[in-house]
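Let's start with one chain on its own, the form predicted on its own, as structure tokens.
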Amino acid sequence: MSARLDAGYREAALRTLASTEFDVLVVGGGVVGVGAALDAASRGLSVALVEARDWASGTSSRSSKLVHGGLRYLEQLEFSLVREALRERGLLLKRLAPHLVKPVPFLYPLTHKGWERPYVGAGLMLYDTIGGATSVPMHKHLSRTKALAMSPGLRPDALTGAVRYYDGQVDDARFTMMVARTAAQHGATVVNRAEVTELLRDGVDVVGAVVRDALSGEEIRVRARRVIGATGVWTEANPGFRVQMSKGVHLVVARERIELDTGLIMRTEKSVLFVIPWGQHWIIGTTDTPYSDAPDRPSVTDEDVEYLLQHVNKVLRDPLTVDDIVGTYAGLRPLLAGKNSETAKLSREHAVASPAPGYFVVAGGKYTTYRVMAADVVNAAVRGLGGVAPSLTARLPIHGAVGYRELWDDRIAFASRNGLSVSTVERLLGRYGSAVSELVELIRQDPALAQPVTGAEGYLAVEIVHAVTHEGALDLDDVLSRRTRIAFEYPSRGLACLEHVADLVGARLGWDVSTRHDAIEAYRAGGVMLTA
């Protein structure tokens, strides 16, 4: 099956929604929803996946971009959660998505002499081994002198020594979209901008849903033997569990503003704070505060910014100011509600419930464990269908993984053959894997697409076009906020590139002058990366 999510695919998918009774209908296009669609489709089931907005438009595009076990959860004695997450990290790094998930080093500064080094060292030794065979380098103890040589941007009095360890990093929105493409490749019918307005019932049984196409306004009655809800913070209360939202805020600053050779992790009074390398930027975060407003548009407040700057500046030789911030973003964690009022202390475990016959919901968990959550909810949903295979996704590569390592080894010759710089090919391989061949074909058809985007020169024009022709992007926000990360990597949410991007997108989506104008104004008025 094709993994090309273009306008033609979407039109055909809408017709299929209307004419097919599916084994499984998945509602929600975050990482768990797309993971559930892939899990079910790879078992041979007929699957539909619908998302009200865009793939990863909620929590799954606004994380810390880490694939990790959660070092602080060891202190909370959540050993099974850490073990499970580290096992998944290893699968993603080595087998499932080596093109999208990469090792990233972190420095853990020590601030107390004596007891702290053996305490932290013991924790990191457990962290390095609890998930089985190591998929990243082991941790290493550093003297104060060596730590400062690796991190000259830190104040000398901010540490007595340090420990370096590794975790995984991912572009969360791109990964989610690539899982959706993989699900389509395995036969799932996947449609974004398709909102469920009500569930269909036969007596007490849930037998499908009414889906509204946001582009045409048409309503489609989608029939399914099982319906899975993977809607994150939009999950309604049910007898099995209740979701508590927690807001996490991140700041983005230019790479040259902090002189570090690695990422940084440090304790705060409530949780931990990361300084995460991200291309030509650093991502600083996160907060962990209860949130009870509407989940559609969490914002970054002055208090959020002050909190993050205050804590990171405690260790920086050259403190950051508000003027150093290039971009911000806020996301909401869908945590399982518990007795503790502090969301930082709530468990990151997940749960599956069945509020009604034929209807199954999953919530909680961590981005890293999306595949386990997906398998668990599909396992629950398919009981009684008969003859369904067990989950296969632990050995099912994500689109772009197969052939990635061979292309990486051949990247110099590949760059020469296609008239691209080696550094450009390396960057594209880290975003597309072997699917880079799709971009090369577009450039072959139109060599002008090999040029940088005006106003966002870190990207090529072909990446904007490919977002529409292969990755299901339907508007400027899809392209700038999730297919690329221009919305938070460039000042003013990338407005300097808006005209060029609108030309590229509009030409592929058939926009007339009025539609193009409206699309630009809509992005100016309300992209997702907003500061209050």
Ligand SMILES: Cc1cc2nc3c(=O)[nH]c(=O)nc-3n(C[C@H](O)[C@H](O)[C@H](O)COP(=O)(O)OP(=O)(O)OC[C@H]3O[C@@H](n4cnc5c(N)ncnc54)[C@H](O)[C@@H]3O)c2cc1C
Given for the second form:
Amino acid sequence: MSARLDAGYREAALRTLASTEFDVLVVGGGVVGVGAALDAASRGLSVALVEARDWASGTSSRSSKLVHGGLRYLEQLEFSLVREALRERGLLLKRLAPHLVKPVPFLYPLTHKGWERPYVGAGLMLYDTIGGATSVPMHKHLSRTKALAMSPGLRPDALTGAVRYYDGQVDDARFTMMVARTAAQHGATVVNRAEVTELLRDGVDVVGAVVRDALSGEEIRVRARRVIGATGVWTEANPGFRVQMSKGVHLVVARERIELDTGLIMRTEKSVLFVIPWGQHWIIGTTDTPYSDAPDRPSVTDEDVEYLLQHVNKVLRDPLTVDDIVGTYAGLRPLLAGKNSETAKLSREHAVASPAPGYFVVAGGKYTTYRVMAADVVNAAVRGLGGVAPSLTARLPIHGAVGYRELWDDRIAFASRNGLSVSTVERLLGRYGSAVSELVELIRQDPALAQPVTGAEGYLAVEIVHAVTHEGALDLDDVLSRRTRIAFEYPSRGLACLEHVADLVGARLGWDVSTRHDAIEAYRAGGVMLTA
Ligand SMILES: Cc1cc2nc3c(=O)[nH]c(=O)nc-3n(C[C@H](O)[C@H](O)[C@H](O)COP(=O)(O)OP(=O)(O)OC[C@H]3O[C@@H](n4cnc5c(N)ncnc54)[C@H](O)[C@@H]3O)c2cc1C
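Next, report the structure of the form predicted together with the ligand; the form predicted on its own has already been given.
Now the full complex is given, and it begins with the chain already shown.
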């Protein structure tokens, strides 16, 4: 089946929603919901997946973008959580998504002589081995001189030595969208801008949901034998668990502002702070503060910025100021509520509950463990349906993985065959894998699409068009915030490229002059358009 999520696909999918009784309806298009849809569809079940806004528009586009076990969870003695996450890291890096998940090095600066090196070294030895076969290079001890040579941007008095270790990294929003595409490829009917407004019941049993198409305002009664809620921080309290929100903020600065060869992890009084390499930028984060406002648009406050700058500047030779910040973003962790009032200490475990017959909810966990969460909730949901295969997703490559390694090995010839530079092909392979062929076909049809985006020259015009023709983007925010990351990689949320991007998107979505104008104004105002 096609993994091409264009406007035609969406129209047909809405009709299918109205006319089918599904085995499973999944509510929520974050990484856990798309994972559940893929899990269920690949077991041969008929599946619908609806997302109220855009794929990954909730927490799944706002994380630290690490596929990791979490060193600090090791210190909190959460061995089973760390082991499970590291196993998933290995699977993603090696088998499921080698095109999207990459190893990334971090420097752990030591600040105490004596006890700290053996303590950190033992922890990292465990971290490197606990998840089974190593999928990234082993950690390495570094003298102070060696560490400073690798990181001239650090203050010489900020460390007594260091240890370098590796973790995994992913573009969280793109990965989630790619899993949604993979689910569609396996036969799931996937629709964004489609919000569940009410569950359908037959007595006490949940038998489907009312879905509102945000583009037309139309309501569709979707019937399903099982409904799975994967709505992250939007999950309502139920007898099984309650979700507590914790806000985390990241700053983005230009790569040249910090002279480092690796990422950086530092202890803070409450948690840890990362400086993470991100293309031509660094991502610095994060904070961890309880949050109780509406979850739709968490904002970055002056205090958040001050906290992050203050902590990172403790180790930088050339301190950052607010003028160095290119972009920011805030996300909300869906933590399982516990007795501890400090959100940094709440467990990152996940839970599955069944608040009513036919209805199953999953929440908590981490991005890294989405596949396990998805399998767990589908296992719970299909119990009683009879004859359903066990989860297959540990062996199921994400769209673009098959053929990726061969294309990577052939990238120089591929670049010259298609009139692209090798560095462009390398960048595209790291975002699309073998699905780069979809972009090449678009360029073949319109060679002008091989040109950079005016005002966001790190991207090609074809990436904007492909976001609409293959990746389900429906407005400028989808394209600038999640299919590309222009919204935080370029100053003023990428306003400089708005005209060009609106031309490219509008031409594919059939915008007239006034719709184009409204789309630009909606993005300028920080909002999302096209809702009825
Ligand atoms: C600051 C921060 C940093 C993090 N860093 C990492 C990290 O580095 N590594 C890691 O492994 N994890 C990390 N996490 C955790 C990870 O990001 C989350 O656990 C994960 O993204 C949650 O995914 P989800 O699918 O449960 O929720 P979400 O991504 O929020 O998805 C829920 C979706 O449900 C939709 N929805 C809600 N109500 C409805 C409805 N009625 N109808 C239809 N759709 C609906 C929403 O629009 C939303 O898209 C981080 C989290 C934060 C906040």
